[in-house]
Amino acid sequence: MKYELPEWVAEWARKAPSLKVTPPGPKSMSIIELDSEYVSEANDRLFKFVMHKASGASIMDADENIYIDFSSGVGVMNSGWSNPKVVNIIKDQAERLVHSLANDSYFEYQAKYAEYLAKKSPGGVLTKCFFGNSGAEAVETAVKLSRYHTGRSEHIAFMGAYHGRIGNSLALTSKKTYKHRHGPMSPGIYFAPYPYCYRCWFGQEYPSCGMLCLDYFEKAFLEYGGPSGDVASVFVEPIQGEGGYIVPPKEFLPRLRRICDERDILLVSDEIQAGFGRSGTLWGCENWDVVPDIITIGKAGGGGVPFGGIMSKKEVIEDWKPGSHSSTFGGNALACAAGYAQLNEIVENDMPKRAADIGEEAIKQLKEVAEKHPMIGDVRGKGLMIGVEIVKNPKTKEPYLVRTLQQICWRKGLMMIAAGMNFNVFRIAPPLVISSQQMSDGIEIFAKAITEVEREEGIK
């Protein structure tokens, strides 16, 4: 099936890419002069690239270059860029009331948005929620009450994992890069192996390899080394973000979920960037029908408003007592009406069906592009959730920065976003409205690149 963009998007947004300057432009190069001498340079801005506007899957610089987007600005803007319901609920929202003060007054939208929320979550069953400000306010909730609620103080991630970069969120991320000189981390957090089965941790093929990362998991790491057997939860990404959008097999989450059940600790999804009908389902643990007993939201949770939050089981989330957790502008009402007017876009429109239809197609589109290109090593995902790993030798599987790459997509009018434990994996995460056509012509477009790449690196 064919998806054309919706009836709100931009005429400009119609006509990506379209390039008036070679990037960056004057206007943009005036701007990131003045950024460069007043904001800190942590953040890993690639892109000599100032946003101006943007709308349905397209985003246009200060320039008036135009672009295809296949970031959905990190996840965020799944109903699209300027999609009307958000931007207008914004707007009449912040004319009433900007700061709802919902940690001592009630909110008319934080309880409706936790309403919707608990309604559309796995099952049904996780009916309570906590509202903060971010990703990684939503895994400290989620370490916080997981720990009142078991009386333990362990925690276990996996390898590869990314849960923020604050406090708790921070130690339970797997990369170095982000650890490097932030230690100590805190104490009582293990690392399993997740099964990256590209890149096994134990050499092994699947499915000839009996899940032995599960194996191990059960019966080595938590009965003869790493934690105490004070473990609060597990924490697990359905589908690995930052790791490099790695898709585990069928049996991996299944499978946790009973180890979980069976030691009393609660399994957290983090769905920060799986949920919202990224992955295809509305919430990525779905895909293999697991009903966690916490849910870690971020990102489009907000409808692009700062946003963060956790759904539980109510059994679980009723220990806390008022005052147990709080948050001076969690459950804001901006956050919370724009996030209950996308939570509302993405499901009346069925959003995730067409991510899995455009992503099915996507991926069949990339792995074609594979067989013509060695530097491809691996083409993965679910829904608009969709790996490219890319390395120097398809033998070796050594991995290859994607930087050059990005920046010649990015010059061709395509913006892509690395992920990977090695930064060497695209991320193909466009908004949900995309067409089909927008993501064929992207596709395209990361095709001549990797052809451009692999001539001047003497790669065939």
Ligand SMILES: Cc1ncc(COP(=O)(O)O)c(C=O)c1O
Contents of the next structure:
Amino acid sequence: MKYELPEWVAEWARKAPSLKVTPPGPKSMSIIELDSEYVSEANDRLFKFVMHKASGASIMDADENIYIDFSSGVGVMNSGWSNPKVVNIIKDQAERLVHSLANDSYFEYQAKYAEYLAKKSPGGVLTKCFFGNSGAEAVETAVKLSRYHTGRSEHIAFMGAYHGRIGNSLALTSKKTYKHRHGPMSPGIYFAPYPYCYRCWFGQEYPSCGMLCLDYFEKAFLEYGGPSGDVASVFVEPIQGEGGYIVPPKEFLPRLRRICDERDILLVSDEIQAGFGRSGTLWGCENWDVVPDIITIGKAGGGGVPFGGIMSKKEVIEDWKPGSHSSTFGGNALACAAGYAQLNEIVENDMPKRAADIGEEAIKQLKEVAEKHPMIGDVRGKGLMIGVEIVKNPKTKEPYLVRTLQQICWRKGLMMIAAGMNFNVFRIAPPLVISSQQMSDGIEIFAKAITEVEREEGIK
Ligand SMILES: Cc1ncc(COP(=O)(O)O)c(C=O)c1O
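Okay, that's the form predicted alone, but what's the structure of the form predicted together with the named molecule?
The complete assembly is shown below, putting the previous chain first.
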């Protein structure tokens, strides 16, 4: 089935890709110069790109270049940039109230949004929420709650995991460079192998491996080594995001659920990136019919307004008594209203199905491209969470940093950002309203870019 752009997408946005000047143009450069003087360099801004406006699945930069967007503002704009239902609710809300004081009193959209999330939660059983301001804060909240509920203090995360960049969420994140000189990290956090089958930690092949990584998880982490036996929760991304859009085998999450159940350990599904329809189901864990105890949400959850929070089973979160947790901006008026509207757009327009269908077709097209390009090591994904792993040589699988590829794509009018522990995964995560045509056009740009890279590298 071919999908068109929604009617509300602006005329200019339908012209993507369309470049007026070679980016970065003069207007972009003047903003970048100002920024360089006064804004910290801590963010790794890979290319000189200045956002001006966006609609549907297209972005315009400060020099009126129009790009197809394969990033969604890093997985935020799931129901499409400038979706009028989201924009209008923000406008209406802002005219009445910007800050809701929801931590000290009550606010309509905090209650309504929590109810909506509860009804749409996996199995309908994660029926109480706590709202904060970012993904990292959502993870902090889940750490606190899982400790409080179990009376235990240790956590297991996975190699390749990304859960945030502050406090416990940074400690739960696997990449060393993010932690460098920011220690000491919180104690009691352990990393187990995620089933990254393209680069199996044990040199095995699926399915003949018999999911050795989970045998190891049970033995090394829960029986004979690792934590003291005081594990409060396991944090898992149902599909690893920053780690490289890694889809685990079908046995992984269900068995992890069983392992946690047998030991009364809480299972936290970090859906900050995989949630809100991105992976072809509303929640990533629903791809395998797994119901976690807590879900962390962020990114798309605020419809573009800063947001983070948790959805929890009632019996877990009800342990918290008044004063157990709070945040000045939690339950923020704009975030809750926009999040509510975005969730409604995703549900009412069955965007998870749209993501599943467009994603399936895209993977098919990408696999055809891969046949002609030795630098494409792996194509994988679910819904509109697709990773293309780039290697110097398919036999050695030596990672190839996608920076050059990214620059070429950008100059051809395709906005994308990388993922992967070695920044060698071409990440495809467009707004779920992208059309079938835009998706194919983006893949064509990628194919041209990889051809150029292979030529430059002398590979083909
Ligand atoms: C799975 C996951 N968890 C947590 C986070 C942290 O969210 P934030 O950047 O809003 O703190 C991210 C961000 O990329 C993420 O992908």
